[in-house]
Amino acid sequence: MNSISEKKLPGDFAIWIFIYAELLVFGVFFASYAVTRSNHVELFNQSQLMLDRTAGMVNTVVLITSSWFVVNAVHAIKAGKQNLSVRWLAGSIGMGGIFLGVKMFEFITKHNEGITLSTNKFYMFYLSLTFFHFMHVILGMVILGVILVMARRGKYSATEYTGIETGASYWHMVDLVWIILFPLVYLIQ
């Protein structure tokens, strides 16, 4: 039986330094949003009503599902099921692609409505926060893609799966940030 002192974070320790740094950056963004919102409640409430909440909810379900796929990829490789792990990773990357497609639809719609970073303070935050997250999704998909290729080549096994855990940890951070960002920007009034 492992004691608490014997447990370690999943994946490579370096990813956790990166994850904590990224969470700090997003935390500063979220705090700035909250302070600015408190000074412009009516503007934020009115602008927020113009967002596509359905698209935001779809993307929430997509990312949560994608994280579930990554969990299954880790479990599969730990069970020595390399091909199954690869399929779960591919599914997660596919879900990331769906997220990007939905988000691009939102960005294009706002652009076509003439909304830019300079439209108002709400849209400056909305576009900045969601684009910053969008870029993290792309990075996460690249990381998972590299891991998928390495898994196909037999780099990971039931005894060596640190790389898959590392990628999964980053992907879960991307999901966590969206789970905070979605209600903060789309729902909370």
Given for the second form:
Amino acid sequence: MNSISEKKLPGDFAIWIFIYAELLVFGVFFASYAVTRSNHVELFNQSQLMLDRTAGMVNTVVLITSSWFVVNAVHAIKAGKQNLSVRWLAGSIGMGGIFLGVKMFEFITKHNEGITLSTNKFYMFYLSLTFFHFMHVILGMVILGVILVMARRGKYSATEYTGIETGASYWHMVDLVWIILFPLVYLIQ
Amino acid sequence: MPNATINSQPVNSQQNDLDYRNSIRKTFVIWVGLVSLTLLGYWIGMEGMSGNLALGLLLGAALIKGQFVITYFMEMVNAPLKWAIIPTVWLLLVLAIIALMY
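Having seen the form predicted on its own, the form predicted in complex with the partner chain:
Let's see the whole complex now, leading with the same chain.
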């Protein structure tokens, strides 16, 4: 048994290599956005005003809440509460579904306005960045779904919860990236 | 030897319940902070604020939110420093680049 003072990364170590690689990719994406914007400030500011900031805010709250649910799922399994852990995981996946629904609404609205990747440089970044993140949300939901099924089958317990921590860590990365993406693309003028 | 009990519940189970409730309470406070900062950012955006003050507030809110997620949700507070520092450095670097480019 680990002593309380022993420090370790939560979950499987391999997921952290993946998470750090993902952060690097998103970091380059964000830096590219900022550099390109500095050369097209007016275009970016005007195009940004056409975005649905309320939808962006709602999705931020939804993703933060989903992350909180996942934290609670981890704490529940550590306390030996398998059923509660399953419920928190289900809630988290549900929140992920709401995020996808709101984002789809935004994508469809922009599509109906005739906006595409080639409309201008801002929309090229907006659509590609948010779609790239959208795909990560889907992957995160698949991972959480697998964990949910395994938790329901009693694969995790108060002494063996590495799988839940692994999925949770990935999901928090998806949340962390959105925490930068939202102000960068939707708010900062 | 049978496990010790209090009110017919094993002591270990009661301790687990207590730990669980405390952790939910703690993370709920973090969640409230994260949502409040999100709403602050949204308000700044909807008010159409721009300039250095708005930029500072939005990036400052993102920094605090990001570090909350890193420390308490990703549980980097329990990770070795050499690994725990990576997402924090990433966060600072990304926000610094954004600030410099604006």
